[in-house]
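Form predicted alone, single chain, as structure tokens, below.
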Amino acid sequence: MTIDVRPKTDRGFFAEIYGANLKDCSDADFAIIKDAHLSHGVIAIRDQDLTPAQQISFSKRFGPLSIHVLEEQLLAGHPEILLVTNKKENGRFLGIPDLGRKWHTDQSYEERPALGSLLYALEVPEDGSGDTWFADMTAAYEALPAEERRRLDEFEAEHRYDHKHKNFELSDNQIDRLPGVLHPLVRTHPETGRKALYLGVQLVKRIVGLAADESDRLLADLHTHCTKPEFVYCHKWRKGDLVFWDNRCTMHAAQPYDDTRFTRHMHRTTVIGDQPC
């Protein structure tokens, strides 16, 4: 079957890819995705049935996998694989319920944070809720005035994961591991070569050299601005997709949903990227 990609948005920002068979794909095909991802920022793969082998073997072909910090919510006997997940065993959650409910990139709090993640969903909520919005973070760039885009070239801001989940905070030994790092305000995609706001609500904490209140008046205005619907776009999930976003240059944010009444079990693979520059 050819692979057959389709833009979602007129500036080409997000794409679904149908026709994929990820459990045997051919260096052509493999091309093919990873030229759209390259292209659109996000991708959504339709129509999967994968096996957590067969989800971390084609997520290590964009490069090698990450590890999270939070080492109980991920998935045993394979560890490269993060659950979000609502689903509970022995009254306890066996993954994360409520990932990602800000606006965010993954692991900008590390040294080296994801180049992409790949989100697998194996059951979504049957009201169709449960939307994950992706912000375009060079289009929103891009659209600065060329005054305010050098001003913000010069910044470094700090990331830093501190930060409680509903139903659970992390350990003290595992906030000791995440001390925090300095990344630049705008990065530069080490393969497009595009320039790129770098944001995150939670995880970033002050811009470098401002004062306190001129930081968090900034980082506030750049959020709204990123957010603002020419540069959003929300995929609605289906059982099978695999959603693979860059986070060089998007942001995401997950929708909340009933989880009394549904549940929604995804499995989620990182691969490791560059240190930002």
The other form holds:
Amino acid sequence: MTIDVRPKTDRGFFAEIYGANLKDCSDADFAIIKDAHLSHGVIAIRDQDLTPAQQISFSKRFGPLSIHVLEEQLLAGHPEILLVTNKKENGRFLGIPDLGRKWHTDQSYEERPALGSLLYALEVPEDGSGDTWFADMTAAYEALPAEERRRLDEFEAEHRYDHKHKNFELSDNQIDRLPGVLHPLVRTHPETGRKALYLGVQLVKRIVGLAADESDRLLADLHTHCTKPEFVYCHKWRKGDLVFWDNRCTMHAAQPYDDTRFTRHMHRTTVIGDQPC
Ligand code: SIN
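For the form predicted in complex with succinic acid (SIN) instead of the form predicted alone, what are the coordinates?
To see the whole picture, the full complex is given below, headed by that same chain.
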């Protein structure tokens, strides 16, 4: 079966991929998938049936994997997998039930944030809720007037885990590992060479060098701009989807669902990226 890549928007942002077998992915098929990821920013590889070890092994072909700071939400025996789930055992959530509900890019609070994240759907809500929205940060940047782009190119922003990211209280040790970091507000993609806004409501605290009210206003304006419908694609999950997004040029936000009636159970692997520049 040949791999079929189907872009989902006129601009080519987001593509669905059919006919891939990630358990046993040849170098030729891998090259098609890698190219689709770079060209479309986010890919949803449909109809997979992966064990944790198979997901880890496929993910590692893109680079070394990170181990998330929330150690208690990792899959036992496979610490490369972060559990994004509302399943419970003995009255306690097995993983994070409401991860990433505000716009963000993964692990931007680290020196070397995530290149990309691969989220594999084992169970999805039966009523079709629990979508994930993705924003095309390259298109959002390129749509700004040239003068505004030149101004933004000069700024840095502070990213902090604890800005609006209240899923779990961190221990003192975890806090010490995440003091916050400065990244450029506009980053150049190391593989495509294209510039993109590097933002996130959840994790970006301030723009360096601006007064607090000016920084808040500019961040709010930029987030409003990037999340206009023309830059956003909504992915509707199916069981067996492996969605791989490029954190260097996209933001995402998970949408709520009725977690008292439905189960949404996913495994996330995360590929370590470069220091943004
Ligand atoms: C995440 O931000 O990694 C989770 C996204 C989702 O659950 O849809």
